[in-house]
Each structure stands twice: as C-alpha cells, then as structure tokens.
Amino acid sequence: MLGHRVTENYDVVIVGGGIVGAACAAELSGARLRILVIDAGRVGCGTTGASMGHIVVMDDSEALLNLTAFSRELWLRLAKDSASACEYLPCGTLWVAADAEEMDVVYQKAKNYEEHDIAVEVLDHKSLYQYEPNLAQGLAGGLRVVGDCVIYPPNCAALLLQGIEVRENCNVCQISDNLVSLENGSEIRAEFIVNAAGAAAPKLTAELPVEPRKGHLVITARYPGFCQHQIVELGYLKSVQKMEKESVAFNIQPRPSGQYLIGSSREFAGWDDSINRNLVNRMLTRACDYMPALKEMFAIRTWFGYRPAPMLSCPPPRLASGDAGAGESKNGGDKLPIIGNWPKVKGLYIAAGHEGLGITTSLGTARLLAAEILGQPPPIDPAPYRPSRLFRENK
C-alpha cells in the first residue's frame, strides 16, 4: 500500500557500518540487546575502505593521547587474537625529523609519551638509517613508537559485525526521538540510536559540526622489504592542524602483502567525487622527497575517501605539561571526536568527528559509548569528547 509505514522495533539502531559503527555494535552486543546496523552502501567500504589502518598513539592533547592509547591497547588485544583476519602487522611508527627544529619536536614528543608509559626510542641520524636505509639522506633523526601497528580496516569491520544484524544499501533520511526513518518510507523505533555515519553524520543531525575532508591513497605493486615501519614526516602534524583547502604530507605504510600504501592528502572539496590529480602528484612528489627509490616503483591503484573533520569552536584541551600541542587547530577547535548523548534528540547518541583517527579510536569510542548507554563506569574520562561541549559557547 502506497505510503504505508512498517514500524520495526530494536533496542539499538546504529546508523553507519564503518569501523566506528561496527565497533559500537560489537561492544553493545555483549549486553544481549537487539541491534541493527544500517549502512547506505556496503559495510566497511566508505571512509573505512579508504583508510590506512594505522593504529597510532597521538599526543596532540592529553585527551587525544588518553583516547588513542586506550584504543591501541584494545586493538592489540583484538588483532593479536585475530591476526590473520585483521592482517595485523606490528610495525611500529617512525616519525621522521627533517632538521634540528623538528628534532626538538621529537624530544618533546618522547617526553610526552614516556610520561604516559608509551614505549618510544629517539633516533639520531645514524640509527634512523639503520632502521630505514631507503630514507633520503640528510634527515636529522626520528622517533620510533614501538607499540603502534597496522591492521586492514574493512576486514576488521566485518569481523566486529559477525553475528550482528546488518542492513546494507539502506538510506536513512531522518533521525528523530527514538525513531529512524528510512528513505523507503518505513520507520524503525529504538530505545537507543547511534549516529556513526562518518562525514555524512550532519545530514542526520543538523547541528553536528563535521565536514568531509577528502583524502587520497596510492598503493604500489609488491616490493617486499622496502620499509619496515609506518613512516610519517613530522610535518604531517601541521597538515592535520591547518584547516587549509589543500595540503599534503609524507606517510607510507607497509602491508603484509609486500605492497605499500602512500599518503597523505587533505582537501576541503565538499562531496566532490573525482580524483584530484594535481594533489595526488604533489603527494607522491613529497613521498619521493623522503624515499627517492619510490620513483622506480609501480602504482597500481589510486582512490579516495572523506574524513569526518570536526569543525569545533570550543577551546582546545592542554597537555599535562601546559603546552597547547598539535591539538590546537587554526579555528581554535579541540580536534577531538564527538562521543555521547545528543541532548536535543531523545535516545540519540553520537560517534562522529574522528577525522583521520577513526580506525585507531573506534574501539575506544565504542567502549565510552557503551558505558554511557548501559550506565556503566567509563574506562577513561568521557568529558572531553561529550557533545555537550559544543553548546557551552552558546549559553
């Protein structure tokens, strides 16, 4: 019958089948709730499928360090138990310093990590090349973060969703009080609704300050042994912070297959669905500046995704040392994800705004969200990530 609404009932409806939504579903599944995950496409094939899968502790701010360190701990447990399915690679992260000024950043980062019991190793010029001989000559040194690792995000999303009801190629057009309305005219009622729709989350929660920030990846043919670590230039932190229209930074990731993922680019271009060839060329040129032998390698695929960038106006948190750190963005926002109850819609919870750290922080996000929904003690302080901080300036 035309216009007829079929009402279904679940305990939890999660909108978004990427890594964040999948993690939330897996975490809540232990509470014996009836859960439905809805995705507009195929699970794990949106931003999750255009991600590097770098599990990394970031010290931009105290709150970000706490969330990434806690999340990395969860990932190490999961990945080690399911190493083959996750394509787990315990490669560590190597932050590369180009000059003496960036070595000062290395020492500060090392201090921050060590104060939080994160194992690191400061590398001088000589030891840098002992670890990675294919780096360009003349670099000053670096910082090796031992416990960081790499996983394959689409496989991990599928693993997390095992045994959970999933509805793919299903478009949600509205979220209201305890109600999810679908494009086909049907409705689903739920006590708890989680908006984990990534960069598309503001389409369903209008006041959510998240914008798509497009990023490209290139993957090579197989060249086993070329590099051993996830290698990132320290200038990467600047490219993340600055809310410029376009930026690039060197980032390379080894894959268990012997291939290498090369990044990264950042671009505010709305929902433009074309490859920005000029930006990709800049990205690859930057990569070759740091690893000249890449010029001799074959690239077999270029693609892109949309990072959900938080565009917040609330003041950034401070590191324990009192320094602002890289968490302080050009627009003054705290650069933290938005996790928790959305007070303007009954039963709605948000898990959004993770930018380029959605893979790393997905498991920690899920623990925080599940603790709030189930009325359990939070594993870390949830206050820095709560949606309520978005409305403080308007009071």
Second form
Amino acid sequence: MLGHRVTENYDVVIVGGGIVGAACAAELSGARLRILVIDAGRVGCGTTGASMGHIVVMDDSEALLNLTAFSRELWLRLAKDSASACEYLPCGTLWVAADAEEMDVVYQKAKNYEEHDIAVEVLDHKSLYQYEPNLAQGLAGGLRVVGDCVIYPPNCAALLLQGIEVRENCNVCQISDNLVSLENGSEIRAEFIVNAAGAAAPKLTAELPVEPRKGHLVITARYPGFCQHQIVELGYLKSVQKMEKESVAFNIQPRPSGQYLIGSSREFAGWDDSINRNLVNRMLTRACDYMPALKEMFAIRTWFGYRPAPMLSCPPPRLASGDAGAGESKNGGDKLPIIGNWPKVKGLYIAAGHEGLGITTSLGTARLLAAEILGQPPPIDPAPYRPSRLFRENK
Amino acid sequence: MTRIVVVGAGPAGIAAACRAAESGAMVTLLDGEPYPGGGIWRHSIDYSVPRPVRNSKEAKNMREKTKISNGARKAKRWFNRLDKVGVSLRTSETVVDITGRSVQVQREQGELDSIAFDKLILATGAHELFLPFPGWTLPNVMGVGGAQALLKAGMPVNPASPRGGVKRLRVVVGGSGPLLFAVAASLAKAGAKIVCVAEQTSGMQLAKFALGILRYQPAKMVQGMGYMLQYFPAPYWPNTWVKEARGDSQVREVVLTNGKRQWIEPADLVACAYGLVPSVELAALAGCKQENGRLVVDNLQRTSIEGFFAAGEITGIGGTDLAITEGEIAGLAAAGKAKETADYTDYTEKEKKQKLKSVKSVVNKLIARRERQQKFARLLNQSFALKPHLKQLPADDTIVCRCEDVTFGELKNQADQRSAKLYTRCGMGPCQGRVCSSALQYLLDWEPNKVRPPLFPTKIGAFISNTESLKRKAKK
Ligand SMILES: Cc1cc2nc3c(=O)[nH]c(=O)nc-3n(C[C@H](O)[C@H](O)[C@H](O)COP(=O)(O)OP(=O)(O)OC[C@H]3O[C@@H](n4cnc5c(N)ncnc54)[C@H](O)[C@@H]3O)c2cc1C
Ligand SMILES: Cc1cc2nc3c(=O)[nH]c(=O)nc-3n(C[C@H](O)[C@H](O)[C@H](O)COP(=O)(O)OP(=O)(O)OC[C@H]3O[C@@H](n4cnc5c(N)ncnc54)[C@H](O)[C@@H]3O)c2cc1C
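Now that we've seen the form predicted on its own, could you pull up the form predicted together with the partner chain?
All chains and molecules follow, beginning with the one already shown.
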C-alpha cells in the first residue's frame, strides 16, 4: 500500500454520524446526490449517545425560539411515522418556578411562547402538584409546554441514516478544499463537505469556535409513574450571571422503561474522561431539593457527554434555564449553533456548536443546511446561525 | 500504622487480612454479603448466632452434617485466625466506587460511607459464566451457584408428594469444571435425584486432568472421588451439554447433545454453569490493568496502580488454595513485610529458583507454593476450555439480557458491547450486564464495556448525605 493513494468521489461527504450529521444526510438524500457519512466510531456513539433526547422549544432568543420551534415540528412529524423506532414519549416539559420571582419569569415566558403559537399552560401552586405530586413542597408554580417530547437519540440517528451509505470506524484527519483525507491515507473528493463532528469539529476546521462542555447524567432503576413530564427548574436563572466553571441545574426525564434520567451538569474540563464525583453529587443534591423522594431511589449508572459549545463573543447572553438551555458560557456569546457555508475552505459547510440542544435542533439544522446546499429558499431566516457572523469582528 | 482495606472476604481476602493484621497493619475487611467466606466458605460458619452458641456442640454437629469436612476444616482455621488478629470485619458493605485513596461503601440500608486507606487489596473473586440456551429463562433453570445457595438456604429437594411418600427432585447438572461435581454431590446428599452431570469437555481432557491432579494435588483427587460417590449411580457424561430446556410453568425436561446426536432427559431442576470468570469490575473502575479478563499482578500481587494489590480468582481462576496463597502474599506485601524480597519478575526461571532457595523468608516460601498451585490452575483452565460449539448455544429468539429482554438475534449483528447497549439497551438494566456481559464476551468475542460508577445500584440519597458528611469532615 506504500505510496498508493485511493481517491474516491462523492457529491456530499458528511463527517460525523451523530444526530446532526444523520439529520443532514437524511435531508439531502432526497436530492439524487451520492452521499457518504463517515464516523470515527459508530453512528450515534458520540454526544448523541450520551444525551437525554428532550425535544424542547427554548425562548432564550428569537433566533433560538425559531430554530427550536421549527425543529420540534419536524420531530413531531417524524415521530408520528415512526413512534416506536424513535421511542417517542409525548410528555411535555414542565418548567418549575421556586418562588414569586421565578413566577414572573413564567408569565414572561408564557407570553413569549404564545406569541409564537407554542401552546403552554401556566400552573399555579395547586395545579403544579396536580400534575407532579412528587415535587417538593413550597414551590410557586410552573409552566407546562405541552408539545415538547422525548425521543431516544441513538436510535433516531440510526433511523435517519437508513438507506444511506455510512462508513463507521473511519477517522477523518483533514478537511481541505473539496477534499476529505482519511487516517488510512486515502482521500475522498466531494463537491460538498459537511463538518458535523460535534465537539470535535474544530479539530478538522481550525478557528471554529466550539469547545467541549462536559455534562453528566444519572439513570435510576425502574419506578413507573414517579413523574409524567420532563421537569426542569427555572431557578438556574439566578446563578446565570455567575460565570461558573461548573454548574448544575435540576432536570429529570421519564423514560418509557419507567426509569429516570437525572441531569444536569455543565463543566469546562476539555476532553477529561473521568466522572466528576463532586459535581455528580451536587447535581443529585439539586435534584433531591426539587424531588425529595428521589433520595429513596437507586441510581444504577452515571455517565457523561461533551456538548459542542459555541464560544462566541457576540451579543451578551440573555437568561437561560434548565439543561436544554445553553446556559452561561465563560465566553458569553449568542449561544446559537453554527450552520452554513464556511468561507475559508472550498465546498465546506458547518453544522456544529449545538451545545445542549443538538438533539432538538438537528432536524431544523439539516433543513437549513440542505436549503443552502441545494439552492432552495430557507425554511426560516438562516442569518443568525451563519458562520459568517463569526467573522464580523475581523472586518 | 498502615491502613489497609481488603475488598472481598472470600478465602483470598481473609488470608490477606490475616497476614496484614498479623504484620501490624490496621485492617478493614469488607464484603457485600451478610456473611464472610466468599463463594465457598460463606456457609461454613453460622454467623447468625452469637459466637458461644456458634461454637457449641449442637452447632458443630449440625455443621458437620451439612459441610464438606475437608474444606470446612480449612475454613474454620482461617476464621479462627481472623477472629484472633483483630481485623475490623464489615459485612453487608458493598464497595461501589473507589476515588483516590478511599473506597465508597454502601450499607444494606443504603447509606454510603467512605473509608480511607494507604493500601488496598482487591479480592473480589469470581462469578459463574452462564451461557444462555433456549429455555434457560424457565423457572427452575439456574446457575450452579444459585442451586447451591438455594440448597444452603433450605430449598426442599424431596418435597412430599400429594399421593404420599416423597417425590425426589430430578436434577440435571450441566456446564463445565470441577464445580459441577461439588454441586451434584451436595444436591444428592440433600436427597435430590441427580439425572446426570453433563460436562462439555472431552473424556480425553478429563483423563489428562485426572492425571494432573494425581501429580499436583492428590488430595483433590480424593475429594473428587468423594463427590462422585455421593451422587453415584448418576452418570457423568463428558462431551455433553444442555442444548435446550423445555417445560411449562417450570422446566420439565432437557435436550442434551454431544454435537452429533441429541436426546431428552427428564428434569425438575437444571443447574448449569460454564466455569468461573474473574469479577474485575471494581478493579476496572479504579483503572487497574487487565489482560484477557484477569487482573495483571506482579510477583508480589501488586496491580498496575501504586498501592493497589489483588489476590484470588480476580487474578485468574485457580481454586481456593491458590487464592489463599495469593492472599497471604498480598497481605504481607501490603503491610510492607515483603521488602526483603526482590521483585523477581525480570529473572529467568533458574535465577528465580536460586533466589527463592537463598532467601528463606515466609514470602518466598509462599511464592514457591503459589508457583506449584499455578500449575494446577493452568491445568484446570486447559482441561475445561470451552468448546467452540457452545457459541451456537443461543437461538435467535433466546433472551440474553434478562433485564431488558434483548434476544440473541438482536445482538449478534451488533459490532460491539457499546453498540449493543446504545441500540438495544442490552446490559442497561439493574444488573448492569453482570450476567449477560460475560456471556457475550464469550459468545461474540466482545470486549467488556467501560465500567461506570456506581458499581452497584446505590441510593441517591446516599450520595448526598455522603457529600454532606465529607464536607463536615473537611470542615473539622
Ligand atoms: C448530558 C447531556 C444531555 C443532553 N441533553 C439534551 C437534550 O435533552 N436535548 C437536546 O436537544 N440536546 C441535548 N444534549 C445535546 C446534544 O446531545 C448534542 O448537542 C448533540 O448530540 C450534538 O450532536 P452532533 O451530531 O453534533 O455531535 P455528536 O453526537 O458528538 O456526533 C459527532 C460525531 O462525529 C464523529 N467524529 C468526530 N470527529 C471525527 C473525525 N475526525 N472523523 C470522523 N468522525 C468524527 C464522532 O464519532 C461522533 O459520532 C445533551 C448533551 C449532553 C452532554
Ligand atoms: C457460586 C460459586 C460456587 C463455588 N463453589 C465451590 C465449591 O463448591 N467448591 C470449590 O472448591 N470451589 C467453589 N467455588 C470456587 C471458590 O469460591 C473459589 O475458588 C475461591 O473461593 C476463590 O476465593 P476468592 O477469595 O478469590 O473469591 P470469592 O470466594 O469469590 O470471594 C470474593 C468475595 O468478594 C466479595 N465482593 C465482590 N465484590 C465486592 C464489592 N464490590 N464490595 C464488597 N464485597 C465484594 C464477594 O461478596 C465475595 O464474598 C465456587 C465459586 C462460586 C462463584
């Protein structure tokens, strides 16, 4: 094999078989293009396989609301056709307000959602406990977002990739003008290349401002009926201004198996691959503050994943909440994913930086990207997510 | 004083704890089970009664009646030694995590405690390899250890028949290894009718094994013959294995095969195990180096992590005597009593022998003994190596992961354990793959999955109170 280089040709090469890469491939597959998806490991083995699969509309900013709401619509459509493959659970989201101050946020949020035709229900103290009797006493109320749901991400990634050529256990070591170089020495030419390598995307596209932001999850044994919604605290708001290196927020998700996923933690620790026991304990303590009965339940496993966090120095952050929210970043930023043409490399498109919302926003991302590649009208305004916004300062 | 924590109170852990304490270390011996003794000695001493009663004549007589005397005598010696040296024995305390220089233990009631150590000895033993076959999920099909445990817990093997008289339970024992003898013997002794013992390895291998025993451990031969006599006249069939269990509300019959033909035997109970696999999960969690599913240790039982030792079946399956010797060496070494002994890892066989002769320390004697016992261990592992046929045991619709109801058909096309977990949930249930993972490592040649804390299901509240108590400790 010495000196012998294989060169293959495809129309589109997508680097990364996570939920984002898979969604992009599925979206482009209708267009009679020769598509290849490459993953260093197996489909969904990255952050996608470590995540919660909460499909949630977020209103941190207008742009985030547009992308998440549009994406949720696409998820509901997908889930309607393949509910069991997706392990679809239409549980809604319940944002919990601890006190009067947080109730004010509930009213603001409700108004914001309703203006965008997102169905919500404001819950007072009493109705909160009617929905979720296992919440701690003394909470003020909450906001129920009816259409939010839960899916099982790795299986969804596999589902999206059905019928598409996928090369697994294949490491890409470089992306240059219309060329993807593999670790085994061979090369692939492609008119379009999509970097959807998640938190590892900057390893292939220098200057891409994405960094890993580690998050832990704990799964419990089976306790069917303990809670009905994905429940997230609003209390995060208070600590948001603090630029903490580590933070936790209460977030619980019912699984169809009767188990519960408990989150969430955020931490800038690079690619550190050990369990941060202290942070996990803090996270569980937070969860038990909100649901004391959790104390009696058994945790059977802990793991973590790396959120692909955008590190932008753009407009100041607005308030964020819960896990699925992008949370505060030490770098501030607009906390939006990076979707679209990368002007510095020929044929390169980016679909990365989805932080803690990539499962939700993958489908919307794919629509935006496909529209750009195929020269079709964009489904929503693509400007807020464009890579070109990152270069503003240089001009 | 050196603080030594020993995890696992089987023969290896007990020997390690004794040696370490006798050398002046402060020793804590932990076991997740309510009684010490590990797989083999746990029931030799009735710990549920206070010590004076335990040592009473009646208690002794009762024990004598139910125990295999040779092993029990040895057990008693070690238990007495343990009583004498003042080891802090903590049972019903399971180690669920190791962080830095402390172990996190979970008590029966669910609370966590952390115990700091200077040296750690891992002696977590082994568990059975259970290979799934069609029908294995029927009631009354179980592991050999399960059958033994039920028996010791008082399972009736000759229940009264409705038509008067007693109906002896018909038992098929299957799988591989000398354990089958032992369990068949104790079942027969308790009154069950042994239909047959189906041993997968060939008659030729068994003959070699018998010769080897005569050479290395003649006493074991006597023990084996004793077992055989106990369940006589049931047949012992080499080159035979259980292909399928059939029944309705419970197992009624089994299909046996020798690879060429198959036949049916009646059975009310099936006890099956294909040998033992080292329980390395805790060591893996701590990051100790492993090879082929065993913990890697050096001449003094040191693992790849400074200050961490390992002894017993966790370093490879080799039987009780080897486990004891390894435990003794680990205990002495951890307590700093093996300093005078050079580390002979880099020496040739000949040089090693010379050194061993010249330095007549206890440790060296033990090391020489360990070498002899390891020969027997190698013979054991060769003689009962599993046939490739057994990889075909499960059918496509045979459930492999019982917690999540995942079938072999769903698993066989997955690339590895991690993919299986991601796409089928195999091994994600409460047992965390403790049963199916070993089976899949054998059936599909998969690497084990990464071990994540907690090692065993742990009460969430315990994490928290533990953090709080840690904080309090830190403040003091
Ligand atoms: C604990 C946690 C909980 C979360 N919960 C939610 C939630 O509830 N809802 C939500 O919407 N989002 C959630 N997220 C966020 C979400 O998981 C991520 O945003 C999303 O998975 C990102 O998908 P991706 O495809 O970009 O990345 P990945 O899934 O990481 O995919 C990238 C793929 O690229 C491959 N790759 C990398 N480098 C190379 C290379 N050089 N060559 C070839 N292949 C390569 C990797 O193997 C990987 O498979 C959570 C994240 C975490 C950590
Ligand atoms: C089910 C079974 C039946 C057996 N029957 C026989 C027999 O009849 N005859 C015979 O000669 N040999 C028998 N053996 C083999 C015999 O047990 C071993 O050869 C010998 O006991 C090995 O000793 P050990 O100390 O290495 O491990 P073990 O005796 O297995 O002891 C390990 C101990 O560690 C404890 N432990 C493990 N993990 C943790 C943790 N995380 N925290 C706290 N404690 C932990 C376990 O509870 C156990 O008590 C049997 C083995 C098994 C598994």
